[in-house]
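The chain below stands alone, shown as structure tokens; this is the form predicted on its own.
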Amino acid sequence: MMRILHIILLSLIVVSCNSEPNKNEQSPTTKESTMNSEIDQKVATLLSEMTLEEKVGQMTQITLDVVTKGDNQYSSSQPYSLDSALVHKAIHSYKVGSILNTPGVPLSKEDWYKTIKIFQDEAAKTPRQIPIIYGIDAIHGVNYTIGATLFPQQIGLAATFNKSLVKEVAKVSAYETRASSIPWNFSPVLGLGRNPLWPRLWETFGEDVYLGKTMGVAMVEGYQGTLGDPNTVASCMKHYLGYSVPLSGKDRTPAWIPERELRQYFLPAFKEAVDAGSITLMINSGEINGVPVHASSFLLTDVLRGELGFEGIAVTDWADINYLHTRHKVAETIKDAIKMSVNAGIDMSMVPHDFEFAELLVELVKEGSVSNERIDSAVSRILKVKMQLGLFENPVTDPKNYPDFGSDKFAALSKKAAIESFTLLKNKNNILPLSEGIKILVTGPTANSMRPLNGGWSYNWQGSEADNYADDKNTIADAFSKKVNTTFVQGVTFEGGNTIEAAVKAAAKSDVVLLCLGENSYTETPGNTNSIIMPDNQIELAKALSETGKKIILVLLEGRPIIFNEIEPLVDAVFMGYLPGNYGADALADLVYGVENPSGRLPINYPKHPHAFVNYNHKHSDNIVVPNYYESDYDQQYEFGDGLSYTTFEYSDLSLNAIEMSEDESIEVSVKITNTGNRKGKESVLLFISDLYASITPEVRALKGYEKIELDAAESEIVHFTITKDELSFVNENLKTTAEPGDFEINVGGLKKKIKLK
């Protein structure tokens, strides 16, 4: 017989109407705190009555193509259907407890809520009713749903340096994965893009320690919300921890790195999204110094759950547990794979494509390989994550209920987030804004496809069908084409496709070239690359177009540093694009003829030569110049938070409340910005910091505060900073992290303090 539910629905949280203050009223934190216990209680409940199969099942997750038709559970045939059968297996035989990604094409919210409710239809009818979690890679919008709003990749979201911005971003992609019914979102990525070559250096947060972990809460509390909500979603921070610095470029291929710097530049993004609320973790693919992260109890529970605090899912990537054997070769089998990472700490396999490990899992408990105690924490982790969505009460969201799905207001907040994120990096003798009477010719390979300006995980995995599902969409190409006086000539494509003559001739008979160059859409393995310097083709594009005289405005469209220093000084003006998303066509066409305002800012260093990858937090010693022997290595084509704008901004009165501070004491830190010119504009205020002698050898500065505002014409506005000891600190020998006394600088739009830490 079929169990009710009462033993696991939420109960309500009755809030006193009184009018005395304070009298029987519990502030939010109490609040939290009596529903997670209230949860906890529920969670016990329910998991003291399942069997292990049950529980082993509900660690389990497979790809939707495990339960569709097709040739094998590798693939779905098309048009998509499920198949009742395979389902039936899965989640009954199985007992399966998560499901995630896509039939290999987008789906509309309304297919997405029928497959979906089979899922969780099916689920009602097990003993204990435990609803499925089904997950999905939402990382730039729901970009597997018809007709969601895509907005810019993070690269592009960081090079806003608008915290509020992502926030607001975030949160309308909740809502629209909600509308998709799917309330698992895989996002943010919180490793430090650090490595041009990495083919998913785009999905990062940028460079830099603090303005990844302040976007990554930002987006976190945008996705999340208040839990239970169904306009939010579960965040999935990833890829815990140091996936984004393989030591050869190439995607999930090794990584060296002490743990000094473990510690100091990759855990503390991962530390704030916890304390912001993350409620489950990615693991990183790769390996750390040797030890691949889903064999590392030291990362997993020591770390994780011992020093950070996380009390959430942690769910592997892609088939990762069998790669222990596959690939990393630290397990002689499959099974030996599985005891070890489930005793290191993860909570889920994503398998994906079967059964293998439910069924070689419960072998491992049963042989006392695996305590049931660390299979009874993982699965409460695992249901205490569905309580704090509502799955329980509401298995399913109806897209009826979200009317605002696809809207005008979405497609507007999309299009300010692709102009706050373009990037002026050169404006030689002011030549932009254009006029709109101007003759332009926009030329080159990513001028007229949507690909370049969405990049992967736009409709499939490598975007390559964004021009089919996005044909309702301005390429540059559209775009300008718009504006009077355009011409379209494609000069060279990726494929090798080559009119340069053409654009030449038609660049005689225009003004301006808009020269779009850049990269392809691409992500992970299949993104690897060898070189990051420009394509011939292009070259040979631009250096033609050059000796027509006319003058160049180069945008790249790209998904990390392509260097093109051959062709930097034949160019009048660069944009730096990232992958702007489907409004980022629009946005630029308003920069271009000043309707908007460029705001952007540089989120990583843009390397000038091909082996010169330097951060711009380098250390001294990365810049040692011998005179008349070589030069300097650290020659950057332009460095992180670089980023012009049409109008200009004096930075004037910087000011300290204080010049000495205790380890328990703050200063208060001041800027008065001005705008100069001649129209309103937005400032991205950055605060850096240098400390000036260190036991570690100290980097040269580093980012500490940031703050975006925007001023009209001799506007003028102060900027207010706090630094406590925390903006002093870094991780010593003996991995402590500590606040060292001494001398600091404080440098805040060329201006500079000194202030000492007592």
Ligand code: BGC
The other form holds:
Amino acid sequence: MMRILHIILLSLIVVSCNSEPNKNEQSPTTKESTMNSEIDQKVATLLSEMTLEEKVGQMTQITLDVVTKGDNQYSSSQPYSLDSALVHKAIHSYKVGSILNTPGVPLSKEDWYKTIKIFQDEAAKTPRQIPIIYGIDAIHGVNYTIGATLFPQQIGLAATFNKSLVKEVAKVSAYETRASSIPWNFSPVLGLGRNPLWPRLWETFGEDVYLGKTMGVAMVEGYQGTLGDPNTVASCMKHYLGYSVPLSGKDRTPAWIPERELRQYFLPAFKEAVDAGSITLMINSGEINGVPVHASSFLLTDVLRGELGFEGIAVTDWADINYLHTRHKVAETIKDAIKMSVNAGIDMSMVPHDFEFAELLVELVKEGSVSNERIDSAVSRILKVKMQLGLFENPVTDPKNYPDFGSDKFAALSKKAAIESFTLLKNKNNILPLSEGIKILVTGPTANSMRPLNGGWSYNWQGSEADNYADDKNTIADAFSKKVNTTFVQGVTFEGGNTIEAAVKAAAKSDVVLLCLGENSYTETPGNTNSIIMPDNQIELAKALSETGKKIILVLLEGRPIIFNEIEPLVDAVFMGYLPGNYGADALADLVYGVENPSGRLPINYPKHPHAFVNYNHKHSDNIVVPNYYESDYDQQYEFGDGLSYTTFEYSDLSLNAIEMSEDESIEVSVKITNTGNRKGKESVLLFISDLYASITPEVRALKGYEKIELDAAESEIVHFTITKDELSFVNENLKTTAEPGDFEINVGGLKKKIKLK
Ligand code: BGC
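Switch from the form predicted on its own to the form predicted in complex with this ligand and print that structure.
Now the complete complex, all chains and molecules, led by this one.
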């Protein structure tokens, strides 16, 4: 049967490759559905042969440490090895369909291969020979494989405003993930980073709906390519829905999001990624408006399946069914929790520590509390994804077939992404770029470690092992020392170490100070914070250095915007580096010395005050200024979209092919951009639209288009955008996405024009 399926799949791929684009021809979606219906038939046959225990096993996902030796398998001091009795128990007794995670340390790609091959060989001995699907968080490259190419984290990729670059990065990540024998990637994060306190803000594409959804699609397309191609992986959109804005800012704490806002801000990225073909999705661990998302049949079935038409796997997040009982207290027992969540619409439970889910779900079906139809729909989706990925024919990809893993060309791509992500926010008197003869002091807690360059999910969950596994890569101090006359003095450490006096002495002997501040690596709950004001010792270092009178270039390596208004006036230049990955320091050195020209733009507002967080697309009443009487707090350190270059760009000739349109018409916008400086540079051309009056208070402005271009000195280019009803729409009081007739203002690079929707 496997062989037949393989032939059918191949012939379908051939058919789709040979087809000529033609208006009357089947659209790609129709072609996919033909292929899907073949797979659907195979799934139905297989399903009809399966026992209840086998089906429930497919819905069970365990973490790797359940089948490894020893008690504390996450301890990096303990050598990792599989326990064959436990592997047998998982695959034969419980018929487990999926395994995830790392053993606490990264593995070589060869060890991943051995591990996954053992699972697949066991699965091949079961009556139905259904391969397991292994899943991993390869969120900035396959970050749990030794020697893999680590890229900037998502927030940095967003700052590039370069969709094709992001797609390329995702493609390489997929290739290296398959080189590690893993076909399923728990990425991208499609939540919006709209709460600066949240410890996973850096895992998002920033705060904006349009940027988030377009970057999300680029990443899904890069990961998945053509399904079944062994160089690609299944993407996993996460965390559906509304995970990124807990009210307290702390991970997995309650969110309060009115349905209108859920639909306007948080749903679009998922909708677009579903339309782009993403085949799996992970659920938000938190609760919204008092309802844990894992128990919400409204979100998991009505909206996800009914409205979005998602047909892939919905997997829970870590232990989240159990948390319905132990944390959220909506289920009196674990068994009730399983019933609640499966009936709400989950397909697979990331259990992940034991087999209780499988045992109790069998009982629930036998008792009639969960229907066979519900189980069948979940298992069909799981089998279908396994078939779409080609796992039945090729259950384990062999690293030998991936010669480009960890190659120089992939490193160059990572460096390119880092270069385009660095965002120059201040450059007083054009202090940058520096000339190479200048003596530089490199100092600060983020200056000589690979941890703050990579952030969490790097070699291990918290990224704490980066200095051991990336010691062949350059820290900022390394990269500058290799290039120019550099002195390095730590200044302060995250742990409270203080060599400020030595740093001040070294500054006195240098021409310029490169001050590297920010955060150490973290993610999820360990990254929760009670304050995002820059720590006192970093402020103290900055002040002491400023007293030397030397020029200071501040570099921020951080996962969220750390407030530094106290020292901002003391520094001459500011680079926001986000978490630029293993080649971030090399990228920075090239930028500081003008080998490269900065082109990143902020994908978030950078707040100035600790109690005044406002997103850039705020409401007019967020900014009430009544002189001498009342002023609101819309006063940002830097705004979404900010970012400087070493050259200058002039915008001119904003023109529209019409100034009025009806709902089924569109308006073409064009604008001329000229590089008026004396060096080549890249520019992100951003188009904002303001709805001037609307039934729901309109946003001051919202991003509706962007394009990154590169221009030589004195070169010009015309950039085009199309405005349709979609760009003018919002979610109204009746929860309908609608465009209301009236006036809108287009703004590109400060040039403005009005249009009217009839
Ligand atoms: C995170 C997910 C991740 C999962 C598996 C969870 O704690 O919230 O983003 O994919 O663990 O590692």
